[in-house]
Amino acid sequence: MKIYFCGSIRGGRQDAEIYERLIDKLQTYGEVLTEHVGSKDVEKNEIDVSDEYIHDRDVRWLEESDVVVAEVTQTSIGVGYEIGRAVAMGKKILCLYRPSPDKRLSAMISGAHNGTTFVVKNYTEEEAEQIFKDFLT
């Protein structure tokens, strides 16, 4: 199985360590095409790469993927764009959100939940493994 993982890069790297741990769990189910999203050095590693290259590479990976898993707690235009493209491609999508009193998930994400092809889950890290098992098997 090829998994496309989405997480905020330019929108904020506050959750990079969480992304890394989620990606580690996802790798038990298949190849995570975007494992670099969990790297603390992702922005530094892509400094000499054009935005066009990143866009085209990531769209190619989206097309190759079997499923999309998006961590959507940190607001990110890029993650929203990736999710929209994945919907248009007919991909099965899981969005993970860690609720907090000072944030609300976009209605465009929470409202798209249909329980099968577009799943939105409030979660804690401890619950992620079971959520992945339920979604990916």
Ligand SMILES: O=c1[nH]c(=O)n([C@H]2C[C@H](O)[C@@H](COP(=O)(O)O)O2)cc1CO
Given for the second form:
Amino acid sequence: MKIYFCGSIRGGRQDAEIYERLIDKLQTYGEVLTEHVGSKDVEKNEIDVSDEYIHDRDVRWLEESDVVVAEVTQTSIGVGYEIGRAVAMGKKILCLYRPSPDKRLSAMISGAHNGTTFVVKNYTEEEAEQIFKDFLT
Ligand SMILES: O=c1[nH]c(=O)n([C@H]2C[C@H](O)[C@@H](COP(=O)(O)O)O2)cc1CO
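Form predicted alone done; form predicted in complex with this ligand now:
So here's everything in the complex, that chain up top.
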């Protein structure tokens, strides 16, 4: 299974360690195409490539993916864009959100939940393993 993981980069890296741990868990189900999203060096590593390269590579990976998993707690316009493109491609999408009063989830994500192809879950990290099992198997 090819998994496209979305997480904030230029939107803010405060949850980067959580992304890394989620990616580790996802790798037990298949190949995570966007492993770099969990790397603490991502901005250093992506500095040598153009924004156009990043965009085109990521849209190609999105097309290739079987499933999209997005950590949506930290608002990121890039993650929102990826989710929108994934919906248009008919991908199965899981959005994970850690409820917090100062990080309100956009209605354009929470309101898209349909329980099957677009699933939005409030979660704590301890619950992630079971959520992945339910969604990916
Ligand atoms: O350097 C990058 N590499 C990259 O793969 N992305 C993609 C993957 C992430 O899921 C998403 C993050 O978007 P943003 O940078 O707007 O927070 O965009 C985004 C950037 C920087 O915008």
